[in-house]
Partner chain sequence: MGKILGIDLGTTNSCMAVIEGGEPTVLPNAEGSRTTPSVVGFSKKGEKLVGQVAKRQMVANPDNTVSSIKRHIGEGDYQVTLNGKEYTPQEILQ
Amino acid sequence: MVGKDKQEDDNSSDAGYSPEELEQLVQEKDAEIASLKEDLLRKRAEFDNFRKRTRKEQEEFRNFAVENLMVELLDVYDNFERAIESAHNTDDVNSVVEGVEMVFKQFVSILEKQGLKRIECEGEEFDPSEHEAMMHVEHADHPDNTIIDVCKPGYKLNSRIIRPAMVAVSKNTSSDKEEK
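Chain shown above in sequence, structure on its own - the form predicted on its own:
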């Protein structure tokens, strides 16, 4: 009888709900679960659409961001074309050189306006985060790890290095002799 009493106690723990009331509660909870599942599926679809739309917008932004730069560079292109044509039709080399220098300055100005900066490093201490050592040159006049020649200039775009400067770095011969 103890087992039967235990079962009756379990039934009474249903807080006095009748079987019909329990069935009603189960149906309400099932409906709530179905509603939550539907909401979840809708949110997933919305998020997937958002992700696709964002990707497309980013691609369009990249394409049109380059467009403004291209429009500015077209002027440089046109001026180079005129300079070449002028070089073929004139004997005055100095005027051609001046024209090409003007176009070059225009080109540099556009690049600087876009945030491009040349890394000035000759005479500076070698920094592997900004420079790439192409060679070490024994040199008594410069301290160790001093950049004595720039083989290929480096550039930063805003604050990011997009090409390290390729440099020749001094190796002081006098300090080697003093150590020995």
Second form
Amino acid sequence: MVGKDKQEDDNSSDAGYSPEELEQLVQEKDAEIASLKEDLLRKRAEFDNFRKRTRKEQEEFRNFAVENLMVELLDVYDNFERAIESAHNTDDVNSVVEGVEMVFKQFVSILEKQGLKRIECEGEEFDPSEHEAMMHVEHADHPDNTIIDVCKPGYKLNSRIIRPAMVAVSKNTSSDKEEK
Amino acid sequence: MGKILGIDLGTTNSCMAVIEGGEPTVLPNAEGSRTTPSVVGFSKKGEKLVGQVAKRQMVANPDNTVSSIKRHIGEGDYQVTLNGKEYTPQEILQ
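Now show me the form predicted in complex with its partner chain; what you just gave was the form predicted on its own.
Whole complex next, starting from this chain.
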């Protein structure tokens, strides 16, 4: 098409068009512009609809993304209900504790199946990508920048940190000086 | 035409957005959140840290973490020291 246009241009400069031919050429171009304009409008409307639909789908997805997890957690719900009920009807503390422990295990295994992983960090070097420093404690027994206490464990969901471990970090000025 | 990136550089949080199909869309950061704390710093190992990660080390490494630097833009002689080097607020932003 580009080639053809070029040829026409060449013709106009070489031989020249008659006014009728020029008139027709303008009309052709006008028609082309009109059809392109319409095309553009249609595409724009299409895109708007697409965006609206995507947004709606996303919203729906967001509202029901937890559905699978919920269904699995309902088992835990039931078991807790049962455990509380039987706890009221018995004096045997050990069996109640045992029951609660079993439900807890089930709960943890469901969360782990969904990709949850606890961040184990006690005694490791402080790393801000996984840990959040809550306290900075002077400590002679531990090397500088080491986690000496975990106030709240952190968790990863499918390798993304969803809650950093809240930790206390040691501050060892003597080892700091040695390094320098 | 290239895309235009709008940056809201806040004192405590910053946020970025682009125009997409006539409407602004916020770009989430690598951690998936829509705003990023306006905090930068160096870790004790010397790595550059930006945003949430820098904020988490603030308590443990206050000397090498900068926050709310926006407050000090334009103060002629305001400087902070990071890793033994002095920076003006404008240099921090870069």
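Worth saying up front: this structure is predicted, and the values here are computed from it rather than measured. Rigid core here is just the name for the largest C-alpha set that superposes within 1.5 Å across the two forms. Residue numbers count along the first chain shown, from 1.
The two forms, fitted on the rigid core, differ between the two forms by less than 2 Å at the CA of Leu116. After superposition on the rigid core, the Cα atom of His136 is displaced by 2 Å or more between the two forms.
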